[in-house]
Structures are given as C-alpha cells and as structure tokens.
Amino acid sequence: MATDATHPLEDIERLGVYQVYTGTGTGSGFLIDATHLLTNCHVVQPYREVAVEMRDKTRIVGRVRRVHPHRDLAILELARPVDGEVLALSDGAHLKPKQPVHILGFPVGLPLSLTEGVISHVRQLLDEQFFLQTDAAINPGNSGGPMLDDQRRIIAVTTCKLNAAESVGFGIPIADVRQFVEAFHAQVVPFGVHCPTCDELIDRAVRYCPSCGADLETHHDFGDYFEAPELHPLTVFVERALAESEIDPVLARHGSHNWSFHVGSAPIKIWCCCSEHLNFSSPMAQTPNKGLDELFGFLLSAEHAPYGFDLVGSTVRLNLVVHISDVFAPDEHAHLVERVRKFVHKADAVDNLLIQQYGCQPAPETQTEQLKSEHGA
C-alpha cells in the first residue's frame, strides 16, 4: 500500500475522535472544534453531563448542550479545549456506492480503531428516515463515531446496525449533521431538545411542542431529557463514596454498575458481579522474578484486613467486597463509605510501595507517568 499522508489511517491517535463514558455504556464521538464534541443521542441518553476520555487515559466532563432524539444526534461542551484534529466536514455531494468508508471508534470498549469498507447504498431508507449504508465493521461502542472518506473528510455518523444480517451499517448523512451543527452555532440557551415532529428546538419541559403542538409525552420520553436519571440504590451508595474520597463520579462512570479511574497512579475498578457482591479492585503491580518470598509474606499479612490481595496471572489486585444486603442498609453506609475512602488511599499508596521495596513492575494500566513523578523521577 502506497503511504499518504493524508490517508485516515495515517496516525489515527492524533485526531479529534475520543471515547465517551456514562453510567450506562460507552460510545465514540468527534470535535467540532475544540471545545465541542458531536455524538449520538443514545450515547449520552438520559445524561447531562458524561466522562470523555483523552489519549492519556485522563476524563474531563463533557456537558450536553443540544440533543435530537429523532436523528440521534448530540453535542457535548467539554470542560476544557483539546487539541485533537478537527476533521472537515464534507458536502457530500460526490458519494456513491462501492466509494471506500473508514469507520473510527471505540468499538467494544477497544482503544482507538479503524475499519473498512465501502458504501452500499448513499441513501437508504429505514424506519422512515434515511442513512447512508455501509458493509463495514460496526461495533457496540463505535456508535457516535466519523464515517470518513479517502480525504478524512466525515461523510455520516456511525449510528447503528442490523444486528439480524452480516456487514449492514448505517450512519446519519452528512447534510443531517451540517444541519445540526449550523443550528447549535446559533443556539442561545444552554441545553435544548429538538421536537420530533416539527424540529423546533425545546428548552424546557413542556407537555406540547409551542410550535407545532405537537403531544410531546408521545414521543421518545422528551420530558426524560429534563429530569435527572433516577439512580439505583447501588449507584446512590457507590458515588456517595467516590464523591466523598474526593473522585468525581462523573468521570468515573464506565457503563451500568461500573466505575473506573485513576487514584494517582493506581487504576482502580468497580463493578458488580452478580446478585450478592459489589466487588473494589486495583490491579496494582506485576510479580517481580526473584524476591517472591518476602513479596507474599507482605501480600499474606493480616494487616490488610478487611481489604486483601489476589494474584491474576502475574498481576497483583489490591481487593474489597462489599456484600449488596449492605448497601440496601442505610445505617450501613457510614463505616462503608470510610472503608471505600481508605481503599482508595490504599490503592494509590501500596502500587508504589510494591515497585519501590519489592522489585514489581508496574501492572499494564498503572499510569506510569504519575508514577515516575511519584518517585520524583
């Protein structure tokens, strides 16, 4: 293959394309500038504000500014500029069918990636809209992403596929999208949702659209997009906790019952595994090849208690389990929400103390450039 320097697949990472978290999935999303980020509506439904993940690993906070259920589009205000590159945007005038399509996103929870095909149909009618259909690979968590031609220009956004046929994706067309971000280069007030019927942009909750009249309680749960998500118990229990040992929960969202972050260098994870179990995890350091003796005798110590350690494979895990009866148990929360805070500090403690007095290596997610400053190096 000939390189070009302009060809998507030419340096794929520095380009404006990031992951985007919540507390009910994951999904993909692009700048429109610096400080904006255009998704899927079902992305970041029912959230207002969601995690968006930068090459470092690090999250800032992306804020939903402008939503449209009905075309699955959104666009995000991030809390700060990223200097990723902005893609052009094309007119699409010129696509047709077996044109190539380079597909970016986080597919299945992956780093960055890119796949391949070609358009199979520039219009094609489904549940009475249209999208630009394509045979290649989409996956859960390249939704949100850029569709890109040989150019990198952005020609639709990866929306969806037919999940009863092989190699049939589909993305919003690119005029749809040059719509929605012309009409939010206008937009006045901070948070809007487009009616379905009319495409009247709504910024309240209200029963029927002012423009149309249009019964909105009919359509998408609208008045959904107004109303703060209603958390589950676990949920209430497990940001309470991050929130007090000083994590935003927020960046911390990594699908349903499922949190993820970084405590200085230490990785750290959350998650339910079944119906009884609320499992605290940072896999911490890797096994050194000689030492191993004095490293368990450490690991082994009753002095851990109530947390302790497990080896998966040569990774060492710093572990908490709390049982889910606890969390349902409002009297519980106070010692569970301190044990939780020390947990943490633990974690972002011990990582250290097993590379710098025991000889480990850092475990493959230990942000390591936190680590070096921890060391003063």
The other form holds:
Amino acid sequence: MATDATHPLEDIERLGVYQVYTGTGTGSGFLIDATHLLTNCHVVQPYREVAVEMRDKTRIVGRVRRVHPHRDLAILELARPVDGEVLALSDGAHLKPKQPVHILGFPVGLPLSLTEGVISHVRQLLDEQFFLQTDAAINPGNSGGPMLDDQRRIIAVTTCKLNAAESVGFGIPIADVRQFVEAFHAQVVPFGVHCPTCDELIDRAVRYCPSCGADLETHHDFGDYFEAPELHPLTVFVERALAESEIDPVLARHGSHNWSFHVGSAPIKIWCCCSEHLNFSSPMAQTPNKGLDELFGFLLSAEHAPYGFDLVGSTVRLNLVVHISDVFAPDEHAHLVERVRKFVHKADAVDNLLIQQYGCQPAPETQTEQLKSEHGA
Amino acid sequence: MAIASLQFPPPIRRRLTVAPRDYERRDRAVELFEAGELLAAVHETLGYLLPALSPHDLAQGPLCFVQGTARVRLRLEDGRLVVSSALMAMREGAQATAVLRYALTRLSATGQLFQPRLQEGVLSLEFGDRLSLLHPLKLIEVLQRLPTESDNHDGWLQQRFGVDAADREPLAALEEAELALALEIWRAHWEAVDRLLLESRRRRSVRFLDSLGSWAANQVRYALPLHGSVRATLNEAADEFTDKDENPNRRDTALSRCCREMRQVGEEELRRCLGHASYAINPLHEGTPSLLSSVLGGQRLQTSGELRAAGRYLESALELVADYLYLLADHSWPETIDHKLQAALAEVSGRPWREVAATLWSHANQIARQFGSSAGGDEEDNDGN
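Can you return the structure of this protein in the form predicted together with its partner chain rather than the form predicted alone?
Below, the chain from earlier opens the complete complex, with every other chain and molecule after it.
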C-alpha cells in the first residue's frame, strides 16, 4: 500500500470525475476516454441530453448514447474532449473482503469528495444481481461515481445504498462495467437501450424485444427512453425564457425546478421556494466597508423595479419573483420572457457596476476571471 | 413563593367583528380574470378582501385603506396596478446606514412579490404589475402581506433608527381608565411570567415551557392593543421562545431575556405603543371548526385531563389557558364562539389552578363538541402554540 506522501489519490482534482446535472437531480460520472463519461442510468433518465460540469464550473452537454436500465449504467458523449485523467478499469481479480475502497463523487451536490471504507462483500446478491458491497459512505449525488482500489483502479460503479441500514452501500461490479464499455465501443447506432431480459441493444421504441420477445413496457418505462420527457409548464416557461436569453437550458438544469448558471461573471440561480413563487436570484457581490449609504440607496432605488435587491449577510443579490399564476397565463409569456431576459443581462451588468463604482467585492460564486476580462473590455 | 393564580381582565384591545370571507367573490374574480375582464377582476378581488369598503372604481381614482398604522394606496398607472405603503422618511441625524441595511436584509426578500423602494428619501413597500398579470390569487397575496408588513414596521423604525414617520395612520389614544388598566395588566403579566419561568426551570419540563411561552406572548396580544417598537421586540423574541424546534435552553434564555426587557420598558414608551387601530382587512386568521377540535379536543384535551387527574393542576391549567389565549389572540371567530371563549377566561380569572384546570377542561370539551368539526380533533396539524 502506498504511503500518505505518495498516495495515488492525493490529488483528486485532476482525475476525470465530473458532476452530472439534469432536470431531476445531480450525480457523478467518470471518463472512459476524453469524450465519453460513464455514469448510472438513473442519474440521466429520462433525459437524452444532460450537463456535465468541469472543475472551472463551466458546463458542457453530454449526449446519452447507451443505457442499461436493469444494470443501471449509461454512457454519455461529451460535446468536446476534456482533459481529466482517465482512470483505469481494474480486471476485478483478487478483490477480497476488508480490502480498502475509495469512493469519488459529489455527495449532496458538494464539490468532488473522497470517502473511504472497505469491501464488505465482493459478490453480494441483491434483486437477482450481484453487487460489490462496501461500508464506505455513499450519499445522494455519489451515484455513477467510481469506486477505486489503492492503485486508483476502478473496481465498481457506485449505484445505491440501503436506506434502512447504516454503512451498506453497493457498486456495480467492474466485470459488468467492462462488458458495457466494450459493447459501447462496437456500437454503431446513435442511441440504444439494453433489453432488461436478454441484454440485446434496442435502438427504437418497440413493445417486444426483437431478440427474446420480452414485453418491454413492463420493464423500467422502456418506451420513455425514446421520447422527449414531458416537462412541467413551469419548466417549459423557465427554459423558454433561458433560451431566449441565450442560455442553454440543458446546461442550466440543476435538479427538479432548479437551474443555475453564470452569465458573464454573474451567478444566477432559479428555484421554487413554495407552491406560489418562482425565484430568480443572482448573488453578485459583497458589500464594502465604506460608502454603504450610497450603495444601499442605489440598491433600494425604485428605478430597479420590477427587480429588487436584498442582502444576505454581506452578499448583495438581485432578485426577480414570478408568481405561479403568471406561468399559467400563456398570453403573457412573451412579456415575462422579456422580463427574465432583462434580469439576466442586468445581473451581468450590475455586478460590474457594484464592484467598479461602489467598491464591492466579488461574491464567492462570481466568475472572477470573466470579471477581469469584462473590466479589460 | 409559587404563584397561585392568574388574572384575565377583559381585553383592552378591541375585538374585531368581521364577516366570514365570501369565497364566492374570490372565485368570481378568478372567472372574470380568465374571461379577460381584468379591471373587473381587480374590483371583485377588492370586494372579497375589503367588503366593508364601498365599491370603488380605480379607473375613477386611487384607493386608500388603513391597516393598523399602515395606509395602503392603490392606483392605476399605464395599465398597471400599483400598491404601495410608505414606511418612513429619512432625516438628518437618523441612523441611515442601519435603517437601509435593515430594509435590504429584513424587508427585501426572495419569495415575496413586493419590495422596499426608496424614493426622495421615503422608504415604501411597493408592488406593481400589469393588469393582465394580476391573477386574483396573486393580488390577494399582495394585499394580505404588504399591509401586514407595513403595519408591523410602523413606529418601530422611527423609534429604533430615529427616522420620521411618513404617511402613517395615527393610533387612537386609549382613554385614561383604559391606559391605567393596560399598564396594570402589563406590570402584573410580566411579573407572573417571571415567577412562572422560575417554576419552569425547577420542573425542567419542555411541555411546561411550551405552555408558558405561548401564554406569555398571547396574553399580551389578546389583552393589549400594542404596536410599535415594544410589539416588534416582543414578537421577535416570541418567534424564538415559542419555536418548538429550537433548543429548550435557548428558548428558556430567550423568554427570560424578553421578560427582563419587557419589565424594563418605561411607562412613556409603553404609552406610545398603546392605541386602538382599525383594519380594513381582517389581520387575524379565520378560526375554523377543525382548529377548535384540534386545540380544544382530541388527544390534546385528553392529555390535559390526565395531568389534572394526576394532580398536576398548574401544568394542566396553564396549557388550557395558553390554548384559549392562542385561539383568541390569533383568530377571529363568530360572535357566539368569541363570547364563550372570553367568558371562560373571565370565569377562571384569579381562581386557584385546580379550579382553572377543571373549569376550562369542561368548557373546552363542550366547545369542541358544540362548535368543532364533526371529524373530531387532531386532523389539523396545529397544536395551538
């Protein structure tokens, strides 16, 4: 076993493990080559396009190429090559109980984190499938991330844990992962779903598997993989507004009825706080120690309506609140979409103003590199 | 020495007599809005919320109504409805930075449709939108929340930050006899809270602390027409000492601190904060049969009865008293129920704990049976305080 000073997991930031964002949640995934990411099927379903976030917080589109609903695996094709280190797949030999396991992922949406434990069982049978069982901590957001051995080789893919028990987590054995990846390398169709009964790859919506004749509608909502997911009217409204603000909605998705993205230097978050309000907020700057009267007077000025500013601690936020009844007034969507578009552009403009004119500091989530280039421009 | 009884003199705060909400008017407003009758929908919404005001045509001119010390103004402006209520005016010598920071941290927020706006030195709460984006449910939310916020931040901003009042409705002064009684109620109340707090610490019971905190806050809300800085300070403290999710030690400390602060309030300051106000929109929650059942019936009443049967009269009585005060302080009721609840408190005023527990238990049982929901108690997640 390597010493701490030379441990192969000392610098996890350069490893090709990334966070995956969809309209239902977030998960983890790892590179199998520069343009392909492997994750869990349940992380990406029912979407055909998802967002993958790089270390610098920029996101790129990942197009779903292959899913195995039963084995809970999926492969995404990234919009461009990325330079994270591709981790090697173990051959799965010599795994034994008590052997150390290292889990990489994004638990509860936190930045890339490492948790550790041991193999509790090499081949645990659960729901008619074998899993690698571990006592290492697994949390929502870890799904799809790699389980590594001491030599930094992938020995399983994190998939689930038993909620009714403590320290009982499961990974998809590397042999199944290898088989899935090798089959993908031979794939010629743009998208395919494995038959849950015979593993045949199916590339179109059919009721019965052409190979084994299994009734696919009884398995894992099979037909849904070939149809665009039905979106809630609120999602339709927000994503239309984002598209017209030149923001890619796929890249902005951050779980159910949540979106997050940057416009220039300004971070923007969109969420529903209750059943009545859709909030748009940009935590854009932090207050200075001097000149506060002038700054506060500016923030409270009526000229900003319908937008408003508030202070959370020392962070200045620009806000827009949309009532849910507005979302269900389609005749007014054009007007509201314009309101959102102006909000997005105002956020980008005002954070510069607050920093340059009022002596504010960038907020923790401000894209300071972008800020510098905007200043330079 | 342990406290032997509590006094419940008739409230100086005037009971509101409000007609039950006419939900058909609200539904009619929605129908009008969906039919594109936008201004008519606004008028119908106003009729639903402000039935006591004569029908007002906003196209003919602005409307102003009073909610406590807040004056709320509605006007049409370029196809938009603007709702605003001034809070205060800046002046030389005021703590400008502090008051503006307060506005940005406590009055501005995500999740609310109105925001504070500063224009020519006057800070107002303001909301405005196109008529076509004024669904009645949205307008109802604005008209219920904005005036309440404005009323809650009246004299308090002036007293704490030294700013001037702006477009506020003055309180009607209490008569001398009312004032003398109010001061006596105040003094006796906080003295009793202080002594019961000692009892609470001796018992180390969270359930007792729950009752004590609820009673401490609601007795004042029920009995006194309190406004301004004293009400704001009390409400802020009550948010903490009645919060059942908060650590009991912190709640105990918050109640103790609040009691100390309230006992230190000078007569002059208290006089300034006492006065009668009128409300165009019912500021209380509408009491419902299911609320009566859940607070005065079911498991809650059974437990209270068990405490009494076990000889724990003080706990049983304080719980029942706190529940009655919660129902009266925070809710409006049909006159019959309102009178019965008040009469029960008057009956047990100054009586020993054992009698209070027995009388209120029987009374609560009767009220819940007579006016509660037929479904029985516990179906509403509201334990009263």
